[in-house]
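Here we start with a single chain on its own, the form predicted alone, put down as structure tokens.
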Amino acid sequence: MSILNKSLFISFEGIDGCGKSTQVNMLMEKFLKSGDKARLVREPGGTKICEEIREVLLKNRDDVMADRTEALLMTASRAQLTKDCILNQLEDGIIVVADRFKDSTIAYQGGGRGLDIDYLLNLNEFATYGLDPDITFFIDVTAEEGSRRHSGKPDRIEGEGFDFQKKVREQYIKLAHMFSKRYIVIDGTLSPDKIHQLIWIEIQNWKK
């Protein structure tokens, strides 16, 4: 039986290697087993146009992409995803689970790249039609832990290094205070099953 009778928009955030994608997949499986209609989206990506932008953004290249170009491409992908997928799904009463959303731009291009936070906040509002997640789960690990967990060849942003990830995490912590009503901070060093259990409890509490 479905636990929810209305739409719900959940985003997952955190530095590279925090384990959020594992939690996204576990939550989607839980929703489907519970009979809930749920849709998973990822950033950047999710539609044909967005996946093309993702390729440009994450491909390792010899030429250097300007920080502002990166921010604009990220939000361009988000605008397309919001219009084509997220808003329509929410209007139909479907739960949307996002593997990253608007806070990633503030953390990565704001905290990591040092771009103006207020400008990025306004740009995000434009790109998302003013949409905010109902719940944002921030899976928090240190840059050291994230680096230790990472395996495989890093993409262009993952390869920015340890100091970059530290700045990104620091900005996420600021965001958790700034948007405390929707942010739920979870210790990413807990076991995946324990983290999933905490997430499920928070979702059940939200619906009450």
Second form
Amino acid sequence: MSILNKSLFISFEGIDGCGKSTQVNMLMEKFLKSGDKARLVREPGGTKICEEIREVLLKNRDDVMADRTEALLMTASRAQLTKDCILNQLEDGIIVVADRFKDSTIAYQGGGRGLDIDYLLNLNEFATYGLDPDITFFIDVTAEEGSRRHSGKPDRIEGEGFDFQKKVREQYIKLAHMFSKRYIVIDGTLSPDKIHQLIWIEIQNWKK
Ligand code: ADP
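Condition change, the form predicted alone to the form predicted in complex with adenosine-5'-diphosphate (ADP):
The complete assembly is shown below, putting the previous chain first.
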């Protein structure tokens, strides 16, 4: 049975390897079973233009991408995704689940790269037409745990290493305080099933 009967915009955030994709997939399956219409979007990517930007952003390269270029490309991709895949779905009453959204720019390009946070917040507002998630699940693990879990060849940003991931995590913790109304911090060391259970309870509570 449908649990919501209204649109809802949920984002998942956290450092690489925290378990976002695992939870996003479990949640999408749950929505499918409960009869709720839900659409998954992943950043950066999601439309043809976004996938082309993703390729430029993430491929390992010999030349060095400027931090500002990285921030602008990330937010350019987000602007396209917001317009093409998020705003219209929400208007149609569809639940949108985002595997990363605007907070990733603040955490990675702000916390990780050291770009000005206020400027990035403004840039994000512009890119997202002022849209905020209703709920943001921050799955929190230490940089040690994240890198222990990570397997396969890292992309350009994942390959930045341990100290970078630490700074990203610290910025997420600040964001959780800054946007405490929409943030739900989840202990990412719990089992995937337990985390999923906690997330589902929060979503059910939100509709009340
Ligand atoms: P992310 O999308 O945040 O990078 P993933 O969901 O891909 O993270 O998970 C990274 C790795 O950690 C995968 O091998 C996954 O099976 C494992 N994993 C996910 N959630 C948990 C958890 N709660 N406890 C232990 N390992 C986990």
